[in-house]
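The chain below stands alone, shown as structure tokens; this is the form predicted alone.
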Amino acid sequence: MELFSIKDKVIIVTGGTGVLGGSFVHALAGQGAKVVLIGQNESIGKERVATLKDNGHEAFFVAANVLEEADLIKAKNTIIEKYGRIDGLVNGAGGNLPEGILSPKEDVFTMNIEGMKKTMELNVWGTVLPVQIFGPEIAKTGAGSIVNISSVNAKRTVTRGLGYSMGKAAIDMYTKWFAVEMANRYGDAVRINSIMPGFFLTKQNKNLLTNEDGSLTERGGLIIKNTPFKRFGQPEELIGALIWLLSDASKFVTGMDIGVDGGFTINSGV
């Protein structure tokens, strides 16, 4: 057995039509696992998934939002119907909304609550209710795994992105709670954790942290001064460590949040 191996794992990405997604979508299947993505643009999704096969992998899209529970269901039932199980489940979606996001100009008190609580509801019960319709298919295996996405957001002030920082920080807290919850009912049958991705580029936040030509905002020159190794992330950073989370190289893993951040949460700034 390969400590590290998910070759034929049939793994589920959620948000795989996103940038981060693709990511994990190309370095999944690469790696022999039956990739399916998750998303709402047919368009995208359909194209990974011809460019995956197009390079002797297997993988296919479905479209599903992951706030509607019918569609999940729905979901579920196509890949059980094609492949009979599921091994691994990545919480992909999610991320920050512009309604979310309070501007310096603004009042603090007068901040878009609707927003915040959109925001947070992407992020909290977009990871949450995969796992409760996926969840019971992974344990069936004996040995699966779900990999949420946490963020450096969770653990120290990042100013502007309310919704989304109280939004990460419950996954921090679900990601333990249910680790425990699962592993008294199920035993090591099933095992979840989190990966805490630092600042990576990405369509949502690009505008934020970089200007037309490519330069720094001042919000980006602030992002790297606090980053030891001074630069951003790159999408196939976070691989290795989803690779080991997803394969039985962690199978005495459970309830962590694995930090990928170019330690940004662990400088004082001193």
Second form
Amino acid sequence: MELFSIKDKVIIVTGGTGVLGGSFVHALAGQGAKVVLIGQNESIGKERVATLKDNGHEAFFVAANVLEEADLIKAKNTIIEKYGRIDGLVNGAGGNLPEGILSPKEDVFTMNIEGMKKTMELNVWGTVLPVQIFGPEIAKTGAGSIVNISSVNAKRTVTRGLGYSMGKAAIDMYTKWFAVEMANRYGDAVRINSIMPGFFLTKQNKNLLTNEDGSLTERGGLIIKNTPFKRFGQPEELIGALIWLLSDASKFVTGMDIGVDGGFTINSGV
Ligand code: NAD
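Next, report the structure of the form predicted together with nicotinamide-adenine-dinucleotide (NAD); the form predicted alone has already been given.
Following is the full complex, with the preceding chain placed first.
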């Protein structure tokens, strides 16, 4: 449908090498977007691009650390050289880092602050920096869109990952704050919103939610119990919100956080 069209738009997906990012790049390319995967894992990135190209889509991979300004500037120059424009950015790089997770045996007063900081840094500055570097190009198009990835951990207390929860909570304020500041300067030429996924089984949370034999950990079981739909999400269930936010169908939407969580955040458990 034309209203939701992202055809020929040049869209960057950071963390395009990840599980949710993989679903994003396939869906966006499938809708005719020119997709740029950004990530650190060159072999996964290149493999994904090859699959996309085999399916007749336009895509390429740029190796970059989202916390390194020099990498991002280099990536921007490569993209502009190739396509001449950037229409959209999906900030998919992020997640819980093992060193930022408090084990039940650890004392809360001696938790690994450095690990928490590292996790916050990835989730906050790993989103802010790409916007700083790619944003000016996105605004130039007159109809640009940036999509951040928040989490239910920013809204409800989820044990063990304080750095992650604080990082995603910061993303929520950043999305709102930046939406207003960009609008003050660029009008409706560039929008910024976020998607709040519930629980999806991916690389960064697999060990927390499942045992080696694939059965659920106690934590995984609690999540299912507290999700009204009684299951994890499937990565492709985020795509509707993503395409809506990247297309002109959401032209008057900025600073918003769109929940895709099977009811987790609105559930009191009673
Ligand atoms: P994932 O680990 O599969 O993907 C994350 C990707 O980001 C990986 O490819 C990783 O290599 C890349 N990355 C990490 N640090 C990077 C850096 N410094 N520079 C460049 N790339 C880097 O995890 P995922 O679950 O697919 O996560 C995608 C996003 O969704 C994250 O922001 C995560 O916090 C968020 N999220 C996930 C869930 C879930 O249930 N899986 C829920 C809510 C939010």
